[in-house]
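Heads up, the chain below is alone and in the form predicted on its own; it's given as structure tokens.
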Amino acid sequence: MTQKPRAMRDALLERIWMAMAHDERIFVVTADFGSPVLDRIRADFPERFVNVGIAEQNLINVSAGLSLEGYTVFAYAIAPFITMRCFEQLRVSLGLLSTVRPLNVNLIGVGAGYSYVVSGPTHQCYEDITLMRSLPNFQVLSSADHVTAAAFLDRCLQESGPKYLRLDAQPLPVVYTPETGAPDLARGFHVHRRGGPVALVATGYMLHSALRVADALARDGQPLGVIDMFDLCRFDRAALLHELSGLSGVVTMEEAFRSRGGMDALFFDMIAREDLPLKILNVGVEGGYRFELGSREELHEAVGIGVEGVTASVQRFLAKVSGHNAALADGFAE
């Protein structure tokens, strides 16, 4: 049967809701951002409920205080929110806290990206991959659909530290079926299709452009593999390194600045440690700060990030990288 799409910060919290049946232990606190299901956490375990308000520097401190008390947090928020306005707290409370003492705080931000199109770019969120990855001890981990988003409470109950899950504001299409199989959280990443010269690794609401892109180019008889990226930090590092070998290109696409230190960086570094022969193309937001209005897809596209500007990048990155393999084909033949 089909599942429905649904959002994210639903699938998630209503998980979180059943745990807190069962298990004492976790506390959810807010910083006057709602939902449905967070109305029936805050009834149903109001011992264990706390809105703090605007206030997300506060936010951060109340969490890590609960936790050093033996509590699992979930503070949730507007993802810039969350990760922009209270970043110092996030360093010190959390990231340098969590270096000396066990603490199990996980941030909830909710509007990654573009996803509150219509809110401009204080709103939106760019820089956070970028930011929250910055921080030694936290995992980022960054969900296409709310099969993903909802799979990350396991992670959260089960391993300490501090932790951003990065979620779409936006229900967006299931790519975790009963055919594709669930999400392994320990491996961090899911190979969604094989084949061809080149793989489009992408994380988030970029993993289903990344999927038309590869749809219209296996069309013209291109095929790519792809490759949804949901956890930024603790991924099976030999794993990816398996599933790239033979490769001869990656194209990185993230909702999120291209070369400001997101995910393109991550792939940057580990080619150039592994010093593996491949050519990549990072994909990316182009430019600074816009404040247009349109669709997601209308700004995705001004922005170099949208399906028609991609796949004529990847057509040209495709050319380029036979090119060079060619090159080096008469190289050794000679």
Second form
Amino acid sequence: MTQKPRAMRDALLERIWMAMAHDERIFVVTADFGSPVLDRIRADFPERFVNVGIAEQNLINVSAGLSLEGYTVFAYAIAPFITMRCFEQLRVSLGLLSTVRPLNVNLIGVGAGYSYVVSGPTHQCYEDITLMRSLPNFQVLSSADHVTAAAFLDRCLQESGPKYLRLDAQPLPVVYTPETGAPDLARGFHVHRRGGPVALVATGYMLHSALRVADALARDGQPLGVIDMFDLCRFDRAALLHELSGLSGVVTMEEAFRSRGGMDALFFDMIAREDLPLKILNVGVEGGYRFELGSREELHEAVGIGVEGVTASVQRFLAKVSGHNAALADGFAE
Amino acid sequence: MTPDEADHLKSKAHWVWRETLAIHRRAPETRIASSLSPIEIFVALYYGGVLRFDPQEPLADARDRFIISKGHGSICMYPILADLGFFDREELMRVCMRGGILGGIPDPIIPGYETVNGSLGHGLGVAAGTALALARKNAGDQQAFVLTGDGELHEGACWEAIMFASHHKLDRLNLVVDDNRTSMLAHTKDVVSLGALDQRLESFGWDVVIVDGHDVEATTAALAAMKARREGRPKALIAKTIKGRGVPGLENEALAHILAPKPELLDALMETRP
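The block above covers the form predicted on its own; next, return the form predicted in complex with its partner chain.
And the full complex, kicking off with our chain again.
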């Protein structure tokens, strides 16, 4: 049965809470950020829980110290703060140090993209994919629903090393159902739809937008592929290349500044390195920082990543791609 | 401490001082002045019976954890670690050279170093996490030590850790401040004054002692006493030291950090006896 949507953090923390009962190595550290399930962890495992206060730099350094002593650490805070307030601690105490000493520190950042809708740019987070992917030994995982967020625990417990888990602050519709099967962490991505010359490749909340864009265009008789990228570093590259083969174009969709090194850069890099015959359209936040108010959908439309705007630009992209194909079929050079 | 033991520590300290000058003579890229102020602190910790360590197994669980947060100011650790057998003495001849392990700023690829150092302000928080872990996992009597400079305490992250450590009563945490009163561009009192550092740390709930950091006998006694105190408070030893100690032109010079003495001066100094 398809699960009801719930908060990603609670789905993940609940699995952590269950694992703590039989794994004494698990330690949870928070920077004064809570959740109902975190209350249970605090109550049931006070010896393996600590709140460092509003102090993200110390959150990371303390986590590094705990992990040096053998703990598997989950450090929990709001996404922009756990990635940016303490970026040099991430680099030095986790990134650099974990190349020499085994460290298992898992950052749980809540509030990807625009998920703190009314809080404005301080609490929204459009830079984390770029920044966290820039640290070479970090893994970056980004979930579109709570089922995926909960599944991330397996990776955290099975593999040492620093990881960033990028969670939405809002409960999002469930995309992993008995029909789709569980998200396959070893693959790192999931193909939700196949068909048409173009695939929409999305991460986090934007997967839901991609599905809506695909629905809208399917009604127009234009089928599209839809792929969820939930592992932004360690996805099965060969399997993804296989999925992309035969396509004419790819549309990347992320709640991140466009052309600033996010998932779009990842795909540009892959297309260039593999010399793929793919046209690419990048859907990302345009126009820099803004202080506008509105619903998440309204904010998305304002910065160029809303379903309506993206549907129109994908339509233009499809025309370009099919024109390209027609030209090739006619034997004309580009 | 017997007079013989005290003499032994003093002669070790002088030997380390000379070896440090020799390393700088061979590798002028190293920061010399900030490596001359903490010599007696290191000698007290390693030769004075304060730290528990095992050169054959540097990460043995029974060891005391010692995080040297002021990385560049610890070139003087190289002769000590070589002397104790953490690595081959030959390494001292290729400091900052390709194929060597001893850089201008020590990295944890060096046996005996616990963490990444040199980017200032991280060691105290990591040591606090280590001390918390030792307490929570009911370790034996291992303790965490961390050396910072006084200039390093300008980093706000240090004060996050200072608050955290007293709140959690981390009495396995021992902070040693190499209080040489000089950062890179000036004396710290002229940059941003730390005021009465002992009173500030005490007001944050720390157990604080001040010592003459060049009196190796007193420093050893103070470190041993600090380690022995387990009274529900983190502990700090403020070692009053002199940056560039023993080198004319560096001692008490505001810009000592970035000055490199002339080779002939170093050669002459290395001939001196204690």
